[in-house]
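The chain that follows stands alone, in the form predicted alone, written as structure tokens.
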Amino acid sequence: MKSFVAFTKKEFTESLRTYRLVVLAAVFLLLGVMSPLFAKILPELLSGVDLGGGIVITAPDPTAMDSWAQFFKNVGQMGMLTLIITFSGIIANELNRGTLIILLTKGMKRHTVILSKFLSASVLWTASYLLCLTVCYAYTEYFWPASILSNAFLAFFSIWLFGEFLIALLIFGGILFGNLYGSLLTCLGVIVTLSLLNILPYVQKYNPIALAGGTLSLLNAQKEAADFIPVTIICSVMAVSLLVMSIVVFNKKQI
């Protein structure tokens, strides 16, 4: 337990020194501000634009749902891309530099490294996401007070869970290939595969990629919470399975 706590503290210190925390916080703060502001000003910018031939754009008045639509779009795309880039080298860089050899030869368990890496990355991701969510909620309430949200907890939890899945996937890719490119390609390859599978209607209900952009339908009550329970369970199981496989592969891997 002492080695786990010590290694986790080292991870947080490294995140500060490498500006990993600063980058994540800055990007997600920006996304939290941008979502409601963009939803607010875009209709005003488009209204009255003459396309010629008597065609004039008439944009409807923005609502709170427009803000949350921007939130899910921004976090599900730019936010997840930032998450992938930030944590792509979380394990691969140390394997390349050989910095883990000394710690492991002194008795640190290999599973301690995996779990500590996952915990530290999860804390940074959670803090950044909550910052983004809080700022977006504050601005949305300011522009559109007393807006009604359905299934809010599950909707916001789902996209957070997908971020946890990506972290576990990056760790697994880094362990499997031992370099940053392998970690990135593993993660991007899985995302592309899930996106292609999402074309099939009968797969969509069970596809984790739905958690990255389809949860707006929960907020506006177009879908019920029960529609997302299966994919939430599947995504959780996949994240845990990736961590278990990372430990198994790492225990057998020569460093």
The other form holds:
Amino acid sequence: MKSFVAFTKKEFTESLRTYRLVVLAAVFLLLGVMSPLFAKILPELLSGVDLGGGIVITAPDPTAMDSWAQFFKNVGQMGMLTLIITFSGIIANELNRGTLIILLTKGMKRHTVILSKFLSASVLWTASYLLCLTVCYAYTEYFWPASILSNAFLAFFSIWLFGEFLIALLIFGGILFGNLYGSLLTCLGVIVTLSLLNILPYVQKYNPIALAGGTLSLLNAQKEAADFIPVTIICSVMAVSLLVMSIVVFNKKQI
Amino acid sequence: MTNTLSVKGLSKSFGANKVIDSISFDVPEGSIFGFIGANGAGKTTTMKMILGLLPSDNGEIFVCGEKVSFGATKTNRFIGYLPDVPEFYGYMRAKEYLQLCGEIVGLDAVVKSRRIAELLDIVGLSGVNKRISALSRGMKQRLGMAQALLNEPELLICDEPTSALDPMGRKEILDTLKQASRKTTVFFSTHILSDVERICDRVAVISGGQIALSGTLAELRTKHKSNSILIKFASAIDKEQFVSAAALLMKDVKSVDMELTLRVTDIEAAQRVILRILSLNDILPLKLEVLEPTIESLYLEVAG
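Output the form predicted in complex with its partner chain next; the form predicted alone has already been displayed.
Complete assembly follows, chain above in first position.
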């Protein structure tokens, strides 16, 4: 337990001093501000544009849902990409450079490394996400007061869960290959595979990728919470399995 | 005398390549043990097996009487380890890194800060407040030494601690090792033979995956006595005159410039004869020396 606390403290120091924290906070703050602002401004920019021949774009007045649509799109794409890039080296770099050798020979357990890294990355992701969500919510309320959000908790929880899944995936890839490329390619490979699988209609309901982009339909009540329960469970189970597998593989790994 | 480290019939292959072939040796308590071998001879592999970082194919390793197992081995609580190129977190300061190590080992706060202050002083980093990324190689090596000594280990394992350092840095590390050996057994690998002669009392030479030579330095010197005498002359004329006068001794001779190295069977008798010939012919040599076997000559003999 002592080594867990010590190593986790080290992880936070690392995030602070290698600017990981700053990058995450800045990007997610930006996404939080950008989403409602974009929803507000875009129709105004487009309307009145004369495309020639008398064709004029008339955009409908934006609503809170447009703001949230931007939010899910931005966090689901830019946000996830930022998450992947900032955490791709979380374990890969340590293995590649050999920084863990001294600490492991001091008696720190290998599972401590994985759990501590997952915890600290999760805390950073959660904090950045909450920052983004709060800012977006505040602006959206300001522009379109008292808008109705259905299934708000599940809708916002889903994309957070997908982020957790990605962190577990990056750790697993890093453990498996011991370098940055292994970690990145594992993560991207899984995302591409899941996206391809999503073409099959009967898979969609159970595909974790749905959590990254499809939850707007929850918020605007096109779908019900029950539709997303199976995939939420599947994604959680997958994330936990990835962590367990990381520990098993790491315990057998020669370093 | 008990053995702090005991290796019995250890083997390790990487694929078809047998790196370590059934080696055995003991490191007695309190000794400074030099583990000598060329690059790629299997020194690091052996050390990693002792630390439980690599599984062995065959054989057993005991540290302080306890058997080493692959993975999270309990025997590491007896060991302080300095890897060949120690990698730290560049964004930390030396003191912060030692604090992290102390917390991982589970030292209590008072002991920890006292030990850290002591060690920073020993390795000469107490006034240094730069981040580790800004430290020189020698300073990093000294920090590595400090972290290895942090929990007052029974056994200090250093993997080529002096290889990449300048003469000053080497001297500092060797001095620290010597100082540490008062409290702990030291096992270190190297291919720098003068380091071995400077501080080791025991050595093992690994070559071709096997222990080619092992014992105390004194033992090895006696066993491999070279029975050679070196004479250095002031001029080529002196040298020629001596060679013609001492024809009987000229059976096994090496002649380089003004020097003659004679290999003889009875070293004392030969010395008397040589002195007599020199005196009879009125030759004053610049140097007359009975050659001691150096670690280098021993090493070249077994590994060359």
